[in-house]
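Given as structure tokens, the chain that follows is alone and in the form predicted alone.
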Amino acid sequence: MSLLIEASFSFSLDQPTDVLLQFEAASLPEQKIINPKTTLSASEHCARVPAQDDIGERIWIRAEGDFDVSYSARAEVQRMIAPLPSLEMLAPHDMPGEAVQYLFDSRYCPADQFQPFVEAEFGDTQGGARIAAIRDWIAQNLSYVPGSSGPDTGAVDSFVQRQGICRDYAHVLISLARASTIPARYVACYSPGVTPPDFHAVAEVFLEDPNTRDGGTWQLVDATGMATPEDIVKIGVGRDAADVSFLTSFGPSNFRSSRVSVVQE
């Protein structure tokens, strides 16, 4: 699938402050970027440093007063996608240390709060099928409500609410999976399937590799049903939203706008 993105958001800062940004469109196997260009206003300083498992770039600047960031690129997606409930989960053991990381309790998503819900709702599924089963209770039980949660909104706040936006969403079943011994981490990402459209964030968990023995795969998932595997391009991932936040200032800052547009070509 090809899909054209085009992203720009504005901010301002009062004083000289570091700010961290990560909105640029992964380069990787399973999707291809093409004529990425990213236009940023000037600055004191810029740098480009890995992100998180080394899945996209982040950006260093050091600014002051108005800023503007643009960027466009196209991407070709082309992953390899397995069905969810055939996928079996992996021992704990026999996991690789870049998953166990997903496994452990975050910011956002205290995991181990959820063991007993798990335990008697999903019980009698495990692996692929208990992700599946999770991601439906979700779409079933959770409102996607626009403006009805804040940077401090954690996934117990969404769970007990009963509402969010894909952020939220993606907190609870992320809470889900790791409760259920399932790693699981954040994705920020474009999808043309988002409404209203903005940057959007989905769930990917890990599971067996019917492909390869003892081998483990990532597999995305989407609670909120706006975004498919196939038409998700990732910008980078992590523990939860505190990682993959696509502006992260270190000092008082005014955000002003954003405008995302993700069109299937």
Given for the second form:
Protein chains: 4
Amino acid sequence: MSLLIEASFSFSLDQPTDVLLQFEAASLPEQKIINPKTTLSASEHCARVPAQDDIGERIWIRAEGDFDVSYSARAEVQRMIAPLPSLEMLAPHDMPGEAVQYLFDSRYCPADQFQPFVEAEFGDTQGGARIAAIRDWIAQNLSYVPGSSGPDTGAVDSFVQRQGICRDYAHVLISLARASTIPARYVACYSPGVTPPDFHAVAEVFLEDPNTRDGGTWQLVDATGMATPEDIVKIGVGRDAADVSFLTSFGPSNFRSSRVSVVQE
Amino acid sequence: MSLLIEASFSFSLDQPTDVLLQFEAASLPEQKIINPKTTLSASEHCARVPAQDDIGERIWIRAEGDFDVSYSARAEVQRMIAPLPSLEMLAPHDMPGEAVQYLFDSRYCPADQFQPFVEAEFGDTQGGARIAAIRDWIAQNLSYVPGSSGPDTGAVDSFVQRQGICRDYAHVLISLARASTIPARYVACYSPGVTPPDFHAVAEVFLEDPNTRDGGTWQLVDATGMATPEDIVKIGVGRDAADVSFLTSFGPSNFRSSRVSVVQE
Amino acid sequence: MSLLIEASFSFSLDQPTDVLLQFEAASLPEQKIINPKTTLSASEHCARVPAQDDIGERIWIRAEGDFDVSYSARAEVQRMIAPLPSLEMLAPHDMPGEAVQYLFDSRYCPADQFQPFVEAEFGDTQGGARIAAIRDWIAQNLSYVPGSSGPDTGAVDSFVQRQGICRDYAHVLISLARASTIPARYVACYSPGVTPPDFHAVAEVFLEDPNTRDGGTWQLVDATGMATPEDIVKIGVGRDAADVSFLTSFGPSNFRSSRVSVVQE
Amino acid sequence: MSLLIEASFSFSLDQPTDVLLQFEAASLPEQKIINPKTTLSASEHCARVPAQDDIGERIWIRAEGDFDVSYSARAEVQRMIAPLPSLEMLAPHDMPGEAVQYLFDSRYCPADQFQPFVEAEFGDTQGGARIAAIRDWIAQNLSYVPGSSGPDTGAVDSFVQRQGICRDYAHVLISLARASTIPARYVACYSPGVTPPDFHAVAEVFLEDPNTRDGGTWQLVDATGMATPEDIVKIGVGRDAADVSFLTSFGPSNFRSSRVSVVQE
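In place of the form predicted alone, the structure of the form predicted in complex with a further copy of the same chain is requested.
Below, the chain from earlier opens the complete complex, with every other chain and molecule after it.
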């Protein structure tokens, strides 16, 4: 699938402040990025570093005053898709070391608390079938309500309040997966079906794949139903939203506006 | 310094359960591990994987019923120590990609909330001098009270309640460091001065070191004052205690007892 | 029903400390208290005040060192019992002013967050029938696990973790009732069926009763299933456990032990 | 002091919903309310009930669609003011039963956690002098930042984040007072010095007054410094903001706007 991505956002900084940006589509074997164009306001310093799990890049800036970011690119997505219920869980003792960190509790995903719930609700399913059951449970029990959550909202809040946005859906799915001893990470992404158009977020779970060196592969899952693995363009991954915000400010900042457009060509 | 380490703990599992163990001293250039001996109860499966940042190893077991772990080793520690206040902060845009993750909020260290506090309390210090000031502030304002915290206690709780144990001291220090844009991680370790003797935890911060390839090095800091960089034997590191528990159970488990002895030879 | 109550507990105070005690069965029209006997260690000061909603009494002491409390009484309970599903909800504009406070969020019962859940799960029931449905849902979805919760555990934790003790069951029921616009309060009590024997806690909800001056009456509900309205002897009521602990210390205290026995005669 | 109060706010309800309103200045011996005028949109039901501690009234409405509230009144305030540091603490065993509830933890004021902090920071002061010290500490350590907090923000958050609005200042003061065994309640009010003009909130603490029947009186304290006891017109009181919101909706509601003007005549 070929997608045209255009994104821009702006913020202001009252004093010289370090800010971390991550908004560019990542160059990956399964997603080819063509003609990427990034325009940033002038800054005192600007540096790129590889992002988490070597997926995409982060941009450090140190700046003051108004700051504008604009980005455009075309992405060709050709992702191998496996039917989720057909995939087995990887036994923990067979997991590669890099996947293990995605079993642990993180800022917005205190997963261990959900162990009794997943056992009671999903105890008769395993592996990919359990992930599919969790995804369907979330789709059925949560309402997508823009404005119902904020930067402090975590999976416990969303599970109790039964509402949220894409980031909250992903946090609940990640928590329930980890509580099932299935590694799960957070994926910031672009996708054409997001309504209203915005930066999007989905989850990714690590399930068995006998054809790989590691014994497993990461599978994209979107409990909101707005995106499918075929039309997701990854920006970056992390344990949860704390790791892959498009804007992380190490000091006070005022967010002004953002605009995202993702169109299938 | 030469240290003799002996540790044992036991727990029971009502049904076959996956458990992750991390209790062995890590083999590192600055700490040589001699005659390590690990004895585990019989298990259905047992596998070792490299632990976070390739420091030490994690052991996966799948077992049922009573389980005993015992470990002994001798450790020769020869760590280069730099006087903390002399170290500069590394500018964010100069940080290696691997250090950046240690700036983010984690399960027990929601650091961003502390930005106004660190600015107000420590705003006139920078880099290593700020870390020293934070360490001294914690030592002065928190009381070491065994039993005052539990597995759900995070840095916000400890900051408010002004008490905790080693793990809580480390979480507060890590949070205040990250809120100062200084990468900080959690270090599970052995150390001879811990009273009462137990597994110990300290923090590690990433500060400038012009002599290294990365431009910076990790520096150990113990706000409890019980350990010094010279006598700390690292087990493993992570974002906070969620990543490097000696026992992480993916299902119900009953902890029975532990015993730790660390003696200088 | 006639019940013989015996209770004792002890604690110690390192320095002169104000402590509030509430453990005596309340004298009420529907529960007659016979031969009550309270024995307290010597204290610097001791005073009784009426407790919340004029149900029972609280005892203030100021003491230091070891402190023992022992209490015995016989209680004759003759409570009018209405079948819960037959009771209507009282329209909010018909509620007496005293009942309104029991609709609000309290320390352990942040009820407003549960509004979408109660609407989705119990939206087709009203009044007493909804309370019965909530009680049955809790009984089915939570496990009674002594030791699984602590003094900081609130209804959100218990709802997520799906386990707790009597106090947690009451907090969840109270939260879901309030989220249904039904006033609900916490009742500390004695009851013979509690296993293991201990102080008990249940919930009480305010539902329509055309025969009363207020238009409504309080109805006891125990989601743990261990007590019935016929065999509950109230100690006191409050918004949640923060209001009616048998021991509230305004300074450090060390709880030593307690023993409770309630036997039907 | 004579004050002219004008307030209006509006909200909308997608379906018939019960809503509790509390915005009228309370008639009290120390504040005379002249020419009060309340205008409400049409509603299915409307009823008034006495509010907490018999201070002011609450209005229940059941309505649907757009709803507008407007209110005006003149208030003559003649409040006896005592210099805070001159007031003694009332010994707990001398407190009237009604004051005791204001020592307990509430939704936004989990006061017990602050006991070690108040002991360390304010241990050398007592009674009114301690309250003055707490007020000054808050004024010095918190920043008044409109928009920095929300409906879920509690005293722990504000204490950690060192910022908030009037409601947060009151919650921190109430928590630190209760942790000092001084009863404290939340006061919704009007006051002319509030910038930007809005509904205001302050705290009230119960301190010794030998001239009263109860042995004590409630004293107003505003840690924001925007109001003084002389120019505060009380709307109502409660344990914290959960009890005295101007708008509490028992179902989804959309707040649209509010306007408040308080002018000294």
